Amino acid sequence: MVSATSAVNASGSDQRRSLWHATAATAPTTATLEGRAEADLVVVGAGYTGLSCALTLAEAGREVIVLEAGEIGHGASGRNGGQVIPGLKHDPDDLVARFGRDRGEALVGLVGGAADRVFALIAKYRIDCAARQCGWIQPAHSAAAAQTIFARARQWSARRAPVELLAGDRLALLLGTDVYVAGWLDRRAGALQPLSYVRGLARAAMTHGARIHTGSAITRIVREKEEWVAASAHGEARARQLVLATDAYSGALWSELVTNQVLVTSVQTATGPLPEALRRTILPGGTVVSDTRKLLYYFRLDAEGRFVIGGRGSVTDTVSDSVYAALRRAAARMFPPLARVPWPYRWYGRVGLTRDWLPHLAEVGTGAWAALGYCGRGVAMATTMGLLLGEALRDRREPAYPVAALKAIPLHSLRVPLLQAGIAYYRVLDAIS
C-alpha cells in the first residue's frame, strides 16, 4: 500500500494582483468532489500536464477525472509569462550526446515541435487565449554568453528549425533597445493569456466527459487491490490509471515528487496598456524576450500593450517589493520611458528545477504516473508532456519520451540554504559579465 498527504492546497501567492486573473477568459464551473466516483482514470492537478492527459483520453471515449486543490490553472500553469518557447535547455547536440543518435534526434524533433503542438492544440479546440505564434528572442548579455547562442542557433538551424542569428542593428530594430548586442531568433514560439489557455484546455476536456473538481485537495492516495484511491476531504475517486501532474505545487503530495526537484520562485510585474507610441518603440517585432543571464529576465508585450516582465525571485513563497522595484528598474535600464509609467500588476509563482535540467516522466508505481520538473519551459513541455502521456495511456504503449525513475537530489533538505547560497553567486556572476 501506497500513502500521501497533500498541503498543496495552502501553497501559492496571493493572486488579485495578477495581469492573469484579472484578463482571463471565464473559467468553466465546477464543483468539489463529493462522495464516491469512479473512472478510468484519475488526474491529480488541473494544469497543463494534467489537462493535455485527460483531454487526449477523455476524447478517445475514457473516463477521467481531474482533481485540483485550487482552482483550475491554480499553480504555475496559471502564474508564467505566457511565453511559449520550443526546446529544453540543453541544446540539440547536448540531447544526442547524452542519449545517442537515434533516440537523442528523436527527442529534438518531440521537444522542436513542442510550441507548434501547443498552438495547434488552442486552433482545434478554438481555445480563446489571445495566441500568437510570433517568436522568441534570446539576446546574449556577454560575449561569452553570444558564442553559447550562435552555437545553438546553429544547432537548430542544421535540423532545418526557421531561426535566425542577430545582431547589432537588426537585434536592436526587433528588440526596441540597444542593450544587447548578440541574440537568435525562433520563429517556431509566441506568446498566449496562460490562465485563459489552461481555463481552454479545461473546458474542451469537459466538452469530451472529462469530469473536473476543483477545491479538493488530496488527503491521501493510497493502492487497493488493482485500483487507486485519491482521497479528498469530502469524497474519493477510484481508477486503475492515475496520473501525478503537480510538479512544483506538489507538496506532501508524493514524497518522490518533492525530492526529485528543487524549487525557486519566479516573480512578474506589468504596467497598465501603455500609450500607443511608446508602444510602437517597445520590441516592435512583436516577439517575447528571455536574456542568458543565470538569473535570467524574460519580458513581453501582451495583447493590449502591457509590459510584462519577469525574474527569479527567492527561494521561499515570500517576496519583498524590493524584487519587484528590481524588475521595474531592468526595464527602465532597457526602455527608459516606464519608468514614467505605472505597473499595477505584480504576482509570483514555483518554478520545478531537476538535477539534469530535464523533464521527468516516470511510472511511481503500477499504473501511476508523474511528469514534473520543466524547469521554466512549462507552457510547450508540459502541454506536450501530458499529450504525450495520455497518447500512451490510450494505446497501451510507452510513451515517446524517455522514461526514467525519480531519483532524490542529494543534500536535498539543505535545499533552501543551498539555493540561496547559489543565487547570490549567479547575481555576482551577471553583474560581472
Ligand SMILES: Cc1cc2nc3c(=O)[nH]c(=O)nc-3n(C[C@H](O)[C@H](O)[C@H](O)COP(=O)(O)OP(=O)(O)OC[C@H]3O[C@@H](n4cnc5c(N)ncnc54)[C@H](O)[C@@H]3O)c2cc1C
Contents of the next structure:
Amino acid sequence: MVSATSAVNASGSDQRRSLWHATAATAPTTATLEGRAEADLVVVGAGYTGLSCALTLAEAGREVIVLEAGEIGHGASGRNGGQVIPGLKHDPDDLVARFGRDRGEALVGLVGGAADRVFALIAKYRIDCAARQCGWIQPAHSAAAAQTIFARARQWSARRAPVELLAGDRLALLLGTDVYVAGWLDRRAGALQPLSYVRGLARAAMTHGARIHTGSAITRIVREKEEWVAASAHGEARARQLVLATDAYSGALWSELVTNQVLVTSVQTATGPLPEALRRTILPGGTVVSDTRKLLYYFRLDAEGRFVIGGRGSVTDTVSDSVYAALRRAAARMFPPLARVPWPYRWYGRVGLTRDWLPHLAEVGTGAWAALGYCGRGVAMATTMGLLLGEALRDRREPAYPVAALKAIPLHSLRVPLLQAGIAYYRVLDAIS
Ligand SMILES: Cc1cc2nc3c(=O)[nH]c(=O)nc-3n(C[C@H](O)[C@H](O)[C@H](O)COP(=O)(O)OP(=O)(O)OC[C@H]3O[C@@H](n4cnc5c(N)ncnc54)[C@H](O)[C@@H]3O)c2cc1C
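Next up, the form predicted together with this ligand in place of the form predicted alone?
What follows is the whole complex; the chain from before opens it.
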C-alpha cells in the first residue's frame, strides 16, 4: 500500500535559529512508539490538522493515537508566521460560483469563521500562545491589486464580516509605512505564537487521553482485515480509522499526498525586541500584514516587539543567505531603521499548494482520510479542517467541508524546474508592478 522514507527530512539547521523555538511554551512530554498499540483512531502528523482532529475525538471519549516523525509541530505548524487569517485564497463570490449558492455560501461561512474558531479553541483550552485577535491588513502593492482587494473586502462586507477599506493617511498610519497603494483590514484575524499553539493543542488532546508518540516516523501503512496498521521502526499502531495529517511533510508515505500538491519553501527572519520608540513606529495599528505580491511578504511584531518578516524562498529545502538578506532589505524599504538592527533569527518551512488553490479533504481508503493543501492559510484552516474531520468521524457523518478525490497535478515530476521558472517570472511581475 505504502512505501517508506523518513519524514524528518526538512528540519534544516536553520530551525535551531527559529524565533518560535527560542520563545515557545514548553512541549508536553511524549515518548516514541514501542511495540503494538490499538485505538479507535490513528493520526499521522502532530500539526494543527492532526491534533485538532485528535482533540475532538479524545474529548468525545475515543481512544486516539497520534504518531509524529519529529517533535510536536515539527512541520509547518511549528514554523509559520502565526498569522491567523480567515477565508481561503478564493474570494467569497468565487466559492459561490464554484460550489453553487447554497453549498458555496455554507463554505464561505465555514471558512470565514476559521479564525474565530482558533481563538475560541485557545480560550476554551487556555492555550498559552500569545494569541491576539488584532486584525490583519492586506495592503496592495499596485493599483490593479487595489481593485482586487477592494472587491474582496466588499464581498466580505456584504456578508457582514467586520472589514474596512483602507487608503491614504489611514493606511499609512496603521502600517507605519506609505509604500502601499491601498489595503483592507479584516478584524476577524489575528496573531499567535505558532509553536506554542501547536504544543498547547497537543497538551489539550493528551489531557483528554490522546496518546502522542513523537520521534516515530511511520514508514509503512497497510490494511489488515478491518484495520489500518501504521508501522514505525520500533512499533505499530492499529485502528479502524486513520487520518493522514502530514500535508507538505508527507515524504513518500502515501504517494497521492505528494502528487496532489506542489511544495514551496517559505522563509522567515526576525529582529530581537525593538527599542520602545522604534517599536511604536512599526505597525502602530497592532495588526499582522501580508501583501498582494505574487511572491508575497508577510510581517508582524511578536508579543515582545520583535519584527518578523517572511516571504517565498525557493522550491527546495536549501535556503541561501541571499534570501534572508532580501527579506531584510524589503523590511528596511518599509521601515528604514530596521536596516541598522540585528536579525538573530532565521528559519523556513514547506508550504503545500494545490492546483485549484483549495485545501483538499479526501477519503483515501475505507475509514482513512487525508486533509492537506492549505496554500499558506493553514493556521486557521488546518485547525478548522481537523475539527470538522474530527466531528464527522465522531458523529459518523459526512464532513462539513467538501470531500473530493485527490488528483495528481499534471507534470508533477517536472515541478521543480517549472516552479523555479514560475518564481523567476513572478519576481519580474512583482518588480514591474
Ligand atoms: C514558513 C511558513 C509560514 C507560514 N505562515 C502562515 C501564516 O502566517 N498563516 C497561515 O494561516 N498559514 C501559514 N503557513 C501555513 C501553515 O503553517 C500550514 O498550512 C499548517 O501548519 C499545516 O498544518 P498541518 O497540521 O496540516 O501540517 P504540518 O504542521 O506540516 O504537520 C505535518 C506533520 O506530519 C509529520 N509527518 C510527516 N510524515 C510523517 C510520517 N511518515 N510519520 C509521522 N509523522 C509524519 C511531520 O513531521 C509534521 O509534523 C505557513 C507555512 C510555512 C511553512
